[in-house]
Amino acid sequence: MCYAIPGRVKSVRDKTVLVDYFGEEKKAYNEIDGLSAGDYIYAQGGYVIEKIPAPEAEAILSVWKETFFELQEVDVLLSRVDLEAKGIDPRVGRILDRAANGRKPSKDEVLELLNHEDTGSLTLFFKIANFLRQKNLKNSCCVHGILEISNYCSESCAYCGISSHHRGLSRYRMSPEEIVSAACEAVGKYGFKALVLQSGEDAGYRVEELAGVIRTIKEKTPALIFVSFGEVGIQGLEKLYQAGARGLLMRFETSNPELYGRFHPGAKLETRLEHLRKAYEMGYMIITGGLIGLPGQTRKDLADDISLTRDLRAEMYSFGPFLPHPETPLGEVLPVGETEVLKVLAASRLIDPLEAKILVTTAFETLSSEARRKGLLAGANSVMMNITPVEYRRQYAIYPNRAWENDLIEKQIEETISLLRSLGRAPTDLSVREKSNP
């Protein structure tokens, strides 16, 4: 099953095209030659990917336009809301009859949203969260892979299991070819649209190799590219993105500078920020968040996180609870409970409802089995496939019994398609938000 749904280009200007999808139309930025009005493509996260040939396209169109509209019924039921429900607190009632209409709550009320404990206030917040996305985003819900490269890493994060603390950790290192290859059969095989490639801090690659397989990828299949390689440099980035990433995927973890500190020792939070303000001058697609749980850490500081991620432009957010490996220092810590992540996959809707993705982590999906349906009703529209090769998934041990740690890639593809279908989502990425001009 392809993760994109044709679409066929009305109008195309510069670098803009137009793009039809069932009578909706979205802009997507172009990058191919030669590509006019009439023809068919596939877009993902706002990039246009390929051109693909008419009568294939019509064929896949043919099949999916009323599975689409069905699934559209099915999730405008699932989002709809009383605002007149019985038993809500009259502060979270105010702000979130706002925040349907249109107004977005402010740092201290998104505070007030997550400090509520009560069941009733609680189920009106995700499900008013829900409806935002289903009213500014409908039905879409994008489906990545990713593709874990290397589990060596230099870094001494304080609770990451592939970090240098974890001694016993087998280590390994994907080769280019072997790369180039795991990521070709995703597209060609599976129909992944957009990959992520990922990695610890790893030396044993030069940022130069890197670049040559992500070109080499670019040649040999049509791709959105992201990388998560941590800190390559600003030198680093811009030969990635010239290679043919377009997207970053690099969590700031915490807005605390004093808690960053204090769990990544030698790294300061401005180094990190300053790589995804000027990743996203670039043109890069940021996928950015923060950790949920951190030892000493205040639901204001999670409020703060939250606004820094829009503040930081970002395409994807990307909040997961903080799942601390028992070989680290901080490998008694206690996860939180899945409310606390709920909380603020709805509190990041609520404050970017027209354009945001919001991902249903794997840190979430291993702290609870109901981490995407529950998180996908709460304002999330976006979850990711581990396409890593099994013999190498289990080493990267970032923290233990990682969900999808064992699966094969059919049935992760058979489970997440079949839930989301009963939500009334279709597995594609129908970007709105406008790209920075590299």
Second form
Amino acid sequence: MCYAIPGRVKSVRDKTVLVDYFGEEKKAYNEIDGLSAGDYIYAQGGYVIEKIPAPEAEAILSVWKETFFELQEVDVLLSRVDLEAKGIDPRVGRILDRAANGRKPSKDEVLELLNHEDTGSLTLFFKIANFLRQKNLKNSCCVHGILEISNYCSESCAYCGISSHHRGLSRYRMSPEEIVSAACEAVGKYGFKALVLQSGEDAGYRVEELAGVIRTIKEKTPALIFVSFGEVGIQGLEKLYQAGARGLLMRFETSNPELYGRFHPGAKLETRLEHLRKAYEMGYMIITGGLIGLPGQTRKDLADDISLTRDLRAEMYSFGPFLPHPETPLGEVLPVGETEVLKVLAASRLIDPLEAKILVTTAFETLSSEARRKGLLAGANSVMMNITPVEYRRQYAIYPNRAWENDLIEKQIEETISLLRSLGRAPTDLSVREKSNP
Ligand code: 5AD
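Any chance you could show the form predicted together with 5'-deoxyadenosine after that form predicted alone?
Let us now look at the entire complex, which starts with that chain.
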């Protein structure tokens, strides 16, 4: 099983290498010594993560070569747009027409798109988002594995089912050995190239301990590691980066400071944003975004959330519906519908058409059984699989009945690959973002 296509190094200049993938050239940032033209490598998120022997790479490439171009054909067919479509509101038509021609919508225009309800306009909106994804990023789809290492959390976020509100929840904390072993299995046995390690804000681990875990994983595997342990402080982020973490998954949840204050007692939006900004400066790849459908949240807030994600220079946009958990203060709130989520994904693509990875989140998959297919056809190009040991997964109850809660990783892989194939997508990381040297 393989979630990346090997690339062939064409040239190396300082830390930047030019990589060839079936005739397409991409840049990647290299930290491996002695890499030279002609070598085969795997890249993830714009980083060279591993050099691989030529015979191995050539064997994989020969298998991919046939399917790769077939998949691209399917993708192109599914991404065609009829701009003459009838019954579209003329203002929406104009915004979408310009977006299709490379002009990004303003925030007001995004709001205008989010406010539309009619099926004709929405269908075209989603199609244009899909068209832009195809045109700029081809059929690559990013597949990350997420490992939820602890559900202890000292925070009291009003929406979250593992927050301190949920007194009856039984808590678990994986030992460093368990974490390393699950990560190594995900990479060695299942072929994951990028892993997210996530937990609540758990004082039970010291940052140095987490750094140690990351160091050990990096010694044993070439995986690209994202951390998602909440607000570990700027020094904490530095320690994790030094240990080998290269990505940070941290949502700002909502860009509206008043709403943020309401749902995060004692916390400030600015502190979170400071983490995100400093992390970017340190060289982290950023995955961020927010919740859709918090009580009191407006569509204007959502348009602001999308802009903020872009301003934070997110590598990946992570937006999902808020799903009420009965053991929290927001337990009685009704969740948004599928269309609201699709609109946010599509608008994200319109404002970051060239490079963004846009995730279909597990929360969206929990809200709708069609989330992946519809999301991937509305601008998204990224999915995650849950690699947390099944015995712990249920306890990571940020919201109830999470999608894939009981599914072994083999089943998730099978279903994911089969869906991606049906849409003509290749589980690859061809869409490397050019990194500024950290
Ligand atoms: N519904 C949807 N997403 C949630 N999260 C936490 N609680 C919920 C919920 N009830 C999300 C937050 C957090 C991520 C780890 O989980 O956005 O950043």
